[in-house]
Amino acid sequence: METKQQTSPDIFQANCLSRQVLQLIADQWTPLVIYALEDGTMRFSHLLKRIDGISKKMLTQTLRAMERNGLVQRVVYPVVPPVVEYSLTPLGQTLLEPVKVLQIWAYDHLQEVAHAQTTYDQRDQRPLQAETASLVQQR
């Protein structure tokens, strides 16, 4: 019996490593906690704060997840109330110049997208449903 071994990361195929490391930061939050550490520890309130939209309980599952795929550094202080910060492990750091050329790429083509989604939904879509109807026809 033959195995098939693969031998280098192929993020195509469902069963590959680099599909699961790739999710990590595939998210709609994963960056922006990047990016709001980039200037160094923060506390959990100061990171809900600074990402606009966000709920409680999505910013615990972002840092829950960050954390438990060495992204993020959880410090907890034995005080009362407890204080937790939150900052980028030398791994989550390798991240910030990732997710700077993204942000970058937002702003930098912010017209383009919006000129495409507008020209986009001003299109007539009626043209496409009757092709559609009468391939379905032709059936």
Contents of the next structure:
There are 2 protein chains.
Amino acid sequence: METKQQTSPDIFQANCLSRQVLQLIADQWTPLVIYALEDGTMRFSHLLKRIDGISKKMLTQTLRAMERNGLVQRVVYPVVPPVVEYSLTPLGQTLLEPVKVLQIWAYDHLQEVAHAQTTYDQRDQRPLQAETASLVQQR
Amino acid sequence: METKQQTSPDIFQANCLSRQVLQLIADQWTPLVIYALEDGTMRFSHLLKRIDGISKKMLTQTLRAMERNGLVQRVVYPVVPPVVEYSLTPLGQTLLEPVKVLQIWAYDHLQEVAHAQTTYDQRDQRPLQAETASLVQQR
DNA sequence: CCGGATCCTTGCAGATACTG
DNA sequence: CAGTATCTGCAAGGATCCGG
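Given the form predicted on its own above, produce the structure of the same protein in the form predicted in complex with the DNA.
Below: every chain and molecule of the assembly, starting with the one above.
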């Protein structure tokens, strides 16, 4: 009972905290928002224009979650019309590097992924049976 | 005509290929599957047990997508009961490093995220107006 | 029995309209 | 301008059945 369940060292456990944290940033928009805020502060509407394809609702949702997780800071200026500015917190800035690593990977392997998809879609229904199947019979 | 629109250099464009590739791996389960296959080949049922919380359907779906993207190789042994083994392709192995970077970040910043969440949930409805608002009036 | 296809329910995401 | 509220459609995801 000395090792509490709450911080399972095994990321494959559902109750593992690092897994839960990982899932906070493993969604469609969070990496893009982080990347968009790299240069500094941005207004809501600017983010909305910058990140092509995101809806107002999704941006709000994503920013709220990120704010809750301490990744972005949200500052509201009580003027009319309202001005709301978002920026990365120091914690959020530490995510820039990991996110960039992912982005660079994506860029570097565009071709391979595209090629793999084409190949897969072509062979389509071909089963690709293993010719070494006989080896496994003795299981 | 050599530089087609399909490869927009700006990741903020929806038609940017690197963004589309990025979204292929930015989901709940793909990073975990990659991480689970680090050590080599695993059977479907083993993955299912190892990755706590994933459903059979989601695992199938995730593995199919990863196979299509060239990240994993799927080998079917036509025996009864069926044996299906999955392993990372060379391309998939190049993702191990980026995924690990993310996972390490998550582990390193557990506390900060948890603390930020607690703080956020406590102040809850407090608006946190900016006291520097007057500066902005002149916008 | 294992892997996965099929149904069916539920929650998520988009569109629109409205408020401060 | 920066959200919130409501409705609606679709797809994620769980439970169940099926083929081999």
